[in-house]
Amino acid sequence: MANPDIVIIGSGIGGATIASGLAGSGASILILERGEPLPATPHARSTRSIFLDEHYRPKEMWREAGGAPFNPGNYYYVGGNSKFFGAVLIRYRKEDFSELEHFGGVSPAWPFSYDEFEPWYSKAEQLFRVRGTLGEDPTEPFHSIPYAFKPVPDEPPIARARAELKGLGLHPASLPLGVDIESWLKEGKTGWDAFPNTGQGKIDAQTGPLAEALMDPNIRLETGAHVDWLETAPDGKSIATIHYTQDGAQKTLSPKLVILSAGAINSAAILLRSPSAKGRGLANSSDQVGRNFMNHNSSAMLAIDPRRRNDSVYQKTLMLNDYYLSDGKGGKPLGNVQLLGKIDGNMLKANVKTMPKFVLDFMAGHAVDWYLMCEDLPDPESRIMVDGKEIVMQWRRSNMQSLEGLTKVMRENLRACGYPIVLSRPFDKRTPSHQCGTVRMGNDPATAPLDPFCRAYDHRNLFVVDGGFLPTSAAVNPALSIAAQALRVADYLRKTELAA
């Protein structure tokens, strides 16, 4: 087989998006995806075959640092972490795109403003077909072209939720979602977060972005292709073979340009496996490849009233920004807060083994269920490593004071709105859904990998398009800012690279 133009290693957000803003170039385009399609079967709406039995999570363990091993939970299936992503596609803040003081550090500034961005998180909210509304919530960015669908409705529950939340003077908002509600229902009567899309549902990487892309017949998908580690030329000036095992063989391909789209924990490791010259990796003279891992400080938190049942079956139709910016009492930003999918008796078991059944069930039958998110600041010291063909983690939190404070604030409005139970529990690394910052872009490389259009300071022909490239967190979903900042990247490729 010829050599194509360019390789994209994986399918999820970042690689399908590239696709997509590449189709049409001339350009030959193999993208590698290590997974296989998600199947359709009846484990993909159960909740006990999903939450309790882990049907779909990998059979890999990676490690903590100086610790035990753990199960993480991320999928490799063609569309990546988005076949099973709550379809949030939502904006970074005006304010995230510059340096912004929390309680536990200092936020550094994009290399780039918002407004410099704006046209591309427009185009990303057409391509995924996102729902939603403008001036409802008072921290919403300038749009230059309003959502092209309304927002999925609230469910009776949730609309009255919402009333609850007005009433103390708060701006509960719409989602931003990438579904398409009734063929999702058609499908099964359950939520979307964290089940599994195998029908066209949720406009997620395989369903929007890479569907389009394989319009093109210059652009092809080949599946089970895992990739080992890339090799440079000579002068380690740029990537010269990508080597991958397919069917238990060993392959190489040779193409013009590198595109790295394997999620912010799998790219850094590709790298980082990668021989070099130092021996600490590629694209990593700055040695912050791996650094800077940033995963959202979140909880779920769950405001139960006894007297009232929640009979809604999706649920996941709104968020509420006002400790966005400030902890509405004049002082640092705590987090946005946004609704999980509906939850039942099986999810809750999976995380309290020991309580009755049948005290979960009516616990989550009388509850509404809120997912609260907070922002992780970047440290060069949580980091991602390798030990042979292990992934090796050192998360250190950060900014817990903001989760510590969104759960107290929250805690009290609920209760204020009639919910006398609020119970809450921290995420763990078993939910990687957040992850990014592990090659990060920048200004300046020898504090950034890569250069503010995610190409490697250190090989020309290398670019990295996944959430390993966000500098900050932020405190919303990323993979709106993933899918933005992909088109962007494949629009500079277009005028630079594959130009006439």
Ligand SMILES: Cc1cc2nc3c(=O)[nH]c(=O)nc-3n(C[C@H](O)[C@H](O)[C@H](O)COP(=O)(O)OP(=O)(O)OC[C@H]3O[C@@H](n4cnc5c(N)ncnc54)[C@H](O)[C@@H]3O)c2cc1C
The other form holds:
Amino acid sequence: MANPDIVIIGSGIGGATIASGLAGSGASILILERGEPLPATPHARSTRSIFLDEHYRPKEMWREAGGAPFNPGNYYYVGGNSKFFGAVLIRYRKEDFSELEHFGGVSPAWPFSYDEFEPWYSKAEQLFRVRGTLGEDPTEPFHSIPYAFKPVPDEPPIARARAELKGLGLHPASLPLGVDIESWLKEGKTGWDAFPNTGQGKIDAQTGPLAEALMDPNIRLETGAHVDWLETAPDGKSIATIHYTQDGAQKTLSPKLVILSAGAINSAAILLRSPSAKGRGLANSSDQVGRNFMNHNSSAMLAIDPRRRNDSVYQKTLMLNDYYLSDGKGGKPLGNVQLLGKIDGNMLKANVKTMPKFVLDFMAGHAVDWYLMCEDLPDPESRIMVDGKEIVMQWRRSNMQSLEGLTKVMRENLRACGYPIVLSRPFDKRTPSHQCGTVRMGNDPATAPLDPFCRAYDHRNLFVVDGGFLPTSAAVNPALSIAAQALRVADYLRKTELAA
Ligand SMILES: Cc1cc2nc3c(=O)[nH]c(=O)nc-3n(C[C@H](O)[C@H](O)[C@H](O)COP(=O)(O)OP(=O)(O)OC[C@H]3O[C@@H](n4cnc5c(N)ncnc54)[C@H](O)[C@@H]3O)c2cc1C
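With the form predicted alone already on screen, would you show the form predicted together with this ligand?
In what comes next, the whole complex appears, and the chain from above leads the way.
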């Protein structure tokens, strides 16, 4: 195969979005994706298949450092993890770009301000056709362009929950969502959070930016192409060759630019596996590749009223940021609260195996299901490592005081709203949904592998554009921030590397 100008490794949020940002530039671009497109089958809307039979999980095991192997909830399809995402496309708050003190330590500043980044958020919202509304959320940062589409409507039990929370003096707000609700429901009356998107209902990496990118005849996608390692030129200053496996054959490519977008964990693993003079992988003179792994501290919270059924189909339309910047008593930040997709008995059974199914069906049928999310802070000892082909995860959770505080205050609030039973349970380690931080950007090459445009300080032609670049996790879902930076980096490449 002739060498393209640019190879993008991975077709998830980072890879697909930067491809769309480079469309029309004239550069020849090849996207190498390890997975295949998701097929439309009845499994896609079956909670039994998805949650109990784990039909979509990869046939791959990772290992906890010093512990047992586990099968991760990390998905390899065209579009990456976004095929399963909850489609919440929310901005970090302005304050997240500055140093922020938390109960568990300090969240560092980004290498640029919210104001500098804001136009890219607006462009990403347009690309993902985000539905939302402004003016409801007390932590909402400045938007130069309003949302182009009205928010996804609350179902009646959720409209009631919104009114109940308002009655407590809180500020529930519509979740910004990349969901075309009519199109989603046409294919099945289910929620979308953690369901695979086999149609056009969710605007994910594939149905949004990748579809746009592939309209450019210079951009191509190859699936089933598993990148194994990168090789540098003899001086070590640039990437000379990409080594990958496709249909059982070992292949190589040598483009001018390499954009690594395999997701925070796999991008770190590819860099760590690649040979280098010092033996600690590529882009790693800072020794930070794989470190500062973050994944949010989060819990599911079920507010149950045995007298009232919750017959919502999708449910996921509300968030609450009253505790985002402070615990409400002048103390430090707690985090974000948002609805989960509507839970059913199969989903509960996947987590609580010992309880009879009819009890779980009753609980699920009478619960409003919330997701509490708190910032995980960067820690060099929280890290992804490799042992041969195996990925080893050493996640050191941080700032758990915030999750305890948020759980306590939300339990009180939901009881005050009239739900006599409020149950909560933290999400387990097998689900690295919001993985980030492992190849972070920063102004100092001694402490960050990437510069503020995601270029590797060590190799001029290597960019890492996925959740790995995020210097902090904040306490909101990451996809929109990854997409906004991907568009910013694409613009930078057009003005520098691709300028005539
Ligand atoms: C169930 C679930 C719900 C979520 N909900 C939300 C939400 O509501 N809002 C939100 O903002 N975020 C959500 N997320 C997280 C969001 O999906 C991720 O933050 C986002 O997809 C990360 O983008 P990325 O580019 O870093 O990686 P990904 O989107 O995962 O893309 C990585 C791509 O690289 C490919 N790849 C990996 N290794 C290789 C290799 N060696 N060779 C070639 N290709 C490779 C993968 O197959 C994949 O396509 C959710 C995630 C999950 C799992």
